[in-house]
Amino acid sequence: MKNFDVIVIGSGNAALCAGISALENGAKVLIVEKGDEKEWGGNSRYTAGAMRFAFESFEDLKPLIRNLDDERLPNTVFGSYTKEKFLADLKHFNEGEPITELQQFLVDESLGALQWLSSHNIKFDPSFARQSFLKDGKHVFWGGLALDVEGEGDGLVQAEMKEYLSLGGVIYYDCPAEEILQENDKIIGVRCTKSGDSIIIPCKTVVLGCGGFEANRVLREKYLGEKWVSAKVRGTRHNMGHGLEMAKKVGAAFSGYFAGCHATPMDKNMPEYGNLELPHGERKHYRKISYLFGVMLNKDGKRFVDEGLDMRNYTYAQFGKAILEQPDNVAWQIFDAKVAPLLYDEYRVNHASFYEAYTLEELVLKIEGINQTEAINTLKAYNEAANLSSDIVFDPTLKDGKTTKGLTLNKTNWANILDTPPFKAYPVTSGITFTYGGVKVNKKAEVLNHDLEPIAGLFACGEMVGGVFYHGYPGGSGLTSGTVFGRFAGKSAALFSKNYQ
């Protein structure tokens, strides 16, 4: 069996970044991937490709944008998204806890991470469709997200894989890692299963980039709670938590918020796991996150969240959890026709399920499983309360203060009256994306033991890293975190292997 300096376990964005980084730092690198040549790529292939990073102005964006001749650019307002704002957004989800060392590192390295990706032939486009609205003839960006990767998440990993292979990297598909092998506290290889046989692949270092435990019902119940057993899985079926088990066996300390995860409203009729058979542009289309322009009702016919609490980038992960806590893990998002152009494309794909009617009463009577009397009363009360702020101008580019008044649970922004037919109701459930708990690492991406000392030759990145996200996260941070820690994990592993004795 050929010897490698670095074995990277996993093949999503974080793992591929680790592989590329290790190669550019002179290491011989092997990726071992549990999935076959159809199912590789982890959760990254299911993402919309947005990446959150700190930038001061358009001048920071220009070198990253694929097509600077886009005729929309002269009429675009990107604004800025400073490090201070990024940190504030992360801290918002820490529920009073201070910013951690890893969160600070993520923010400080975020722009550099995209610049590094760009140097490896990864291309970016302004996120006009998902993160901007037309206002006074200009494309105004909102919510801190400016750029998407060309081709979304699938395009990202495809481009990264091409770069990885061009630099001399090797990948074994259908080759799940089973055990990290040590001798005298040194890593000497990885035990894998290949074609039904147990094989040992010698190496000097290992990078764990193989995702969290969101696809494992047993671990979801253990760490997240009993209700999470019924959650759908937005991404790969392969993220079973085996990386955590392997790390634990060699003494790794766990870190972060194991009771937390990224979950989001999804079409109730989505499959149990992500579907790679859909064209890559449709893999995210089960997601339903334009709720802020309408209302959400549970089975009891009641609203249960403030749909206008904040921009969707800061609430969709929390509202996914909130749906799970409703009876039967189901809710309905209700919109009228005047906001239909503002809804994401997910609401218009062929497999999107919805009810439609020309009055709200008729719409509710079509919805199966809801308390129809309470739902009609709730919508009537909402419209009466929204009418009290009818003089405030609706503005989807910012928190407009267009609020209901007098409800037990007010909608604090974007509270339009539901008055323009046809009306539509989209049934939604909760889809889990990734888990927050992981192994403890430092800024070199070295995995630490219980004495907070590095485990020689062991590194981690992506969802394997704990201590970055806690009670939620600002959208687009996941891919950026994977890139930041993947880049440093690969570099650290390559440098360690050079001094391996």
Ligand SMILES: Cc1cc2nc3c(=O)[nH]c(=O)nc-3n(C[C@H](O)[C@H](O)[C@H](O)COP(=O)(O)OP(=O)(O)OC[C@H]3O[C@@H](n4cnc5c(N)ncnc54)[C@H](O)[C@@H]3O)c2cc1C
Contents of the next structure:
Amino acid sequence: MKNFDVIVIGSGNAALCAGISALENGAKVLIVEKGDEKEWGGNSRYTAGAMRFAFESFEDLKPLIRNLDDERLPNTVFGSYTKEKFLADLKHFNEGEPITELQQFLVDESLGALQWLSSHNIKFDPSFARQSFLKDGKHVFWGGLALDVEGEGDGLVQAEMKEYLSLGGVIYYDCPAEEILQENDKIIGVRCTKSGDSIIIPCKTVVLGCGGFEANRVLREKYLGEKWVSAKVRGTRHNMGHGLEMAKKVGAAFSGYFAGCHATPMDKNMPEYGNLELPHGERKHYRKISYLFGVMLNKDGKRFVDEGLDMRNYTYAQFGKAILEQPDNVAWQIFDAKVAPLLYDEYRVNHASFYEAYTLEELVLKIEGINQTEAINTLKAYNEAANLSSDIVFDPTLKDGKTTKGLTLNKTNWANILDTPPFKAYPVTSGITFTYGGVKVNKKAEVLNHDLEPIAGLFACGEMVGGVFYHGYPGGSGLTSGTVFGRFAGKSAALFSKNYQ
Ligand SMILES: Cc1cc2nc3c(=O)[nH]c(=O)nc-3n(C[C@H](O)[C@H](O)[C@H](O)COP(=O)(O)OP(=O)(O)OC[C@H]3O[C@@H](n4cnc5c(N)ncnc54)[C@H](O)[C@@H]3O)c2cc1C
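Could you please show the structure of the form predicted in complex with the named molecule, as a counterpart to the form predicted alone just displayed?
Below is the whole assembly, all chains and molecules, this chain first.
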């Protein structure tokens, strides 16, 4: 078997970035991927390709944008998303804890990460559909997310794979890694399973890019709690936490928030796992995160969150978890026709589940399993409370302060009255996106042991890394984190291999 300097485990965004980076730093690289030729690419492939990074102005975006002739561009206000804002957004989810070294590194390297991807033929488009609203004839961006990768997550991993292969990288599909092999504390190879056989592939260094434990019911129960056993898995079925187990065996310290994960409201009738067999455009259609323009009721017919607490990128993870805590892990999102054009496209796809009626009472009577009397009372009380802010102008581009008044649980922004038929109710449940706990690394992406010393030749990136996200994350930071740490893991592994004796 050919000798490799670096074995990268996984083929999502983080792993592919590590692979590309190791190759450009002169290493011979093999990727081993658990999925087969149809199912590689991990969660990264399921993403919308939104990437969060710090930028000062349009001048930073310009070199990254694929089509500068887009006629909307002269009429677009991107604003800025400073490092300070990115840090504040991360800190918002730290529950009072200061910014960690890894978070600071993520922010500092975020623009550089996109520039580096761009130098490797990854192209970006402004996120007009998801992150801008038309205001006074201009496309006004909100929430700090300016760009998506061309072709979304699928486009990202396909383009990265093309680059990886063209630089001379090798990949074995259907080849789950089982064990990192060491001799005298030196990495000597990886044991994998290939076509049912256990094989040993020699190497000098290993980069773990094999995701979290979100697809593993046993580990979900162990770390997140019993309720999470029934959560749907939004992405790949392959992220079973094996990377964590392999790392633990060679002495890696764990870090970060193991009791937490990212989850979002999803169509109650979505399959148990993400499904790559659906056309890419339809895959993400199970997500239901336009709740801020309506209200959410649980089985008891009660509201349970402030749907208008903040812009959606700052609340959907939190509300995904909140739904799981409701009876039977279910809720209904209710909208009137006024806001229908503002809902994400996924509310309009053929397989979206919903009820529809011309009055709120009729709508509630159609919803199976809800306490109908309470639901009608809740909606009436909501409308009365929303009416008290009818003088405040509804504005979806910012926190408009259009709040209900006098409810025990007010809706603090975008509290329109539900008064325009037809009314729709979408049944939702909670879908887990990824887990936050992982191995402890430093800024070179070296995996640390319990004495906080690097484990010689072992690196990690992406969801495998703990201590980057805690009680939530500003949407679009996952891919950026994968690229930042993947890029440095690949480089560190290549340099380590050069001095390997
Ligand atoms: C539906 C959805 C939408 C999302 N949208 C966004 C978004 O728009 N922007 C954003 O920033 N983030 C988004 N995220 C989060 C994002 O997907 C992750 O943060 C990021 O993709 C993680 O990348 P990764 O490379 O670490 O893991 P992954 O992309 O999951 O890759 C892990 C890989 O490791 C492989 N693997 C696992 N175990 C083994 C093993 N033992 N041996 C070999 N291979 C193994 C898996 O098969 C997989 O290919 C989304 C996630 C989901 C599920």
